[in-house]
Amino acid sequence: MKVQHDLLKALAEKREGNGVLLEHEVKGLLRGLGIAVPEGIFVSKVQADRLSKLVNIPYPLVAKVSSSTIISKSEVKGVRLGIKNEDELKKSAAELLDLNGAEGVLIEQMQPKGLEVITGGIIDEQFGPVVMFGLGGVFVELFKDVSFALAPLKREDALWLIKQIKGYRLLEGYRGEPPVDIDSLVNILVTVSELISSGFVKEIDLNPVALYPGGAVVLDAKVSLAP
């Protein structure tokens, strides 16, 4: 198994009993496991006055509030998209750091539009580690087009899981759109299955993941560690 148990244990100790990792911690973990995430930097509250010196990422940027207590960033208006210059970045960071529970702000490079999917894993009381996959956006909100499988997954299991959703044709290329990189998506699902089977993770949520003809990037990620 490629999941880094030592790193997961270190992250758990760092959170000192609060099992919710911050987004940059999750993405650092994923990057170490070979999963693509946007270039970014976490700026804590105490570093906020050095924001301009710390951020050296090409515009446009995304800024997100980082907090282990905020469940939904969108519900607290905790995301700023399309930041075009330093003035907009400073204003966005100040607004986000002023939110209740803010521990810092994650600043990332904007990614091109891709086909959005979601995946995650939970520890089910009856079945144990389970992996979920589905299309993102309205497909999951309105149509619940998702599939489930027991973890851990082999690559052929992950491919089977991907093909179970009704919208699979969109991934193959539909109405002139090119097919997405299924191999990269399989890598992500196998990694999610290994994390949720590791014994260190209680819940993982990658939503959304942007798929492209060449590659896939995890745009948002949450992990709760096991007690």
The other form holds:
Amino acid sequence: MKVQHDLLKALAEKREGNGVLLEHEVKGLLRGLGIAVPEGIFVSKVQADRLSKLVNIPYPLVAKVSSSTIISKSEVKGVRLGIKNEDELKKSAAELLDLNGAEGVLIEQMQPKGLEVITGGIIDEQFGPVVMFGLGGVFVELFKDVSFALAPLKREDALWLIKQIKGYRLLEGYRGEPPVDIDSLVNILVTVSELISSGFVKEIDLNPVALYPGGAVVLDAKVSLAP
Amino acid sequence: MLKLLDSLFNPKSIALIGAAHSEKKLGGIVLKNLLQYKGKVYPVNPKYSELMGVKAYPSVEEIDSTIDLAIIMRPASEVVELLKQLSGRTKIVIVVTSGFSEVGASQLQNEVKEAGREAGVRILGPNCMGLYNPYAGIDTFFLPTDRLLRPGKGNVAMVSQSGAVISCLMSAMKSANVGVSKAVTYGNAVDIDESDLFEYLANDAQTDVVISYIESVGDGRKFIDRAKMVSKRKPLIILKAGKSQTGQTAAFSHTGRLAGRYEVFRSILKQFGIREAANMDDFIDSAKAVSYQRPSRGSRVLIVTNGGGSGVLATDECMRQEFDVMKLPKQKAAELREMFPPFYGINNPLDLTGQVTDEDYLTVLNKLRDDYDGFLIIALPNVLGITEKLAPLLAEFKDSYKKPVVVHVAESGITAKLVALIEQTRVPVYPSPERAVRALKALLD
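Form predicted on its own done, so how does the form predicted in complex with the partner chain look?
Below, the chain from earlier opens the complete complex, with every other chain and molecule after it.
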């Protein structure tokens, strides 16, 4: 974690305003920690006219608005999925850059559908750094099927946390679905735990994380730095 | 801290500041209670030279012997000054007085905290009822003995943030035939908190079980550390109030919005294997179970009943508690079939029907004692076959085999008598099959 502490420190020092990192900064950090994220490129507002030259990723693509002030991208319709060609890409990017507070767009390779989970970390008032894990999408919204654990987590603690949710059976392979790669998920939880315990991070959300039989990819990530 | 808290729980001398002459006053009730105490009591009240036959002092400054423990029962506005007077005279004080942060007077509470620190006096409270230690004859609870029933000496330590809750628990323990080693309340916890008390009780030889009612903890990490210390050595049961508090709605992350104080608390207790009671009934029922018998491990439960329906209800609750209501081993089922009338249900639950006799229970238990980890006895004493003799028979099994045994006795004309006899033998009895199963869960963790 030493190098990452330096990186976090560098990010913390250049932070402006509310301390919210842009998605590509968070994903760069995660990639450096050995966590899989989609292949992607950040195109800032001033680079927008060179968009097609900059993006050299096979279609289909995803475009997302980048902003430290937009807390929920979906609420402002800041995400475009399944972009199939250059025309669609240009159109999507232009629309996204038009949104209030847009600083750029993140263009990523579209990932296959996986089992979506959510993990994150906060500094709890009573307990300090705490890690959360739960099933994503409708499960987290409707059933709040999530559990928490005191950080830092060892691998066995992370595995324990994963098993706490009611929907754990879905991860083991339910109704003919293959089991997902728990080991990769454990890596992600341990990394979240290290980040939230580092002293530099105030809140972190990896939501969703797509789980596959062979691997796990962080599709969206948010970090706000400690003041 | 251990030595300091020993002066709290086992003082050799106590100064009661705000002692009164009459039991119509709170300071009078406490003084009356302390007359039972074998150590030295110094009532402090400037208006009297003697209270209830004991020499009274105008102020603590007039007491020329050492004071192990002081109790302050004077109005909130006087507490800071009284703490100053205690400097160098005692190391620990119970501030019973209320009227601090619980009513919004946080500034005054901070002054009390600061005054304690400057005077070198550690504080339990304020806004608390103090403690009850039947072994030392100490009782600082300001509620009359004909109203607040005091449980006798026993092995359960009760720790409560709330005085109201501990007063309910005191009477509940008495009714449940559970004895208490210590009962202590810590109120607004400006200094000594649940973690400090846990550390003491983990090391206390008179305490086999710790139960703790908690609204909030100050330092969560310290709390977990001390709770682990206790639960490594003896059963610890926590009842957490404030379950409806929601997460931080303004949080930046989804995690923050989902992280209600209770959800985090509950998860962390689970993470460290610390038992949480579901509610007040479960709290008291579990405390009784682990006070009577030593918890052990396993999940195989045998239900022996003389009423089919009650057995089914118990089975349902066993499923919810993730017990294994395993079938009888074939050979033993065949042997029991030979021994009993053909209409007995030789299954699990094992139904001894209305034709039951007391001895049938022991026959079944002895036959199947190696095949299960815990035993649930259901007795519906509306039939003549169930008598007071059931108590010694169950005791015989429990004492010779040391596996958890809990009982549900249904309401009947002999229930009160039968329950008293069974509980004398340290087999806990519950008024419903479901509560008995949950109590068994506390014994098979």
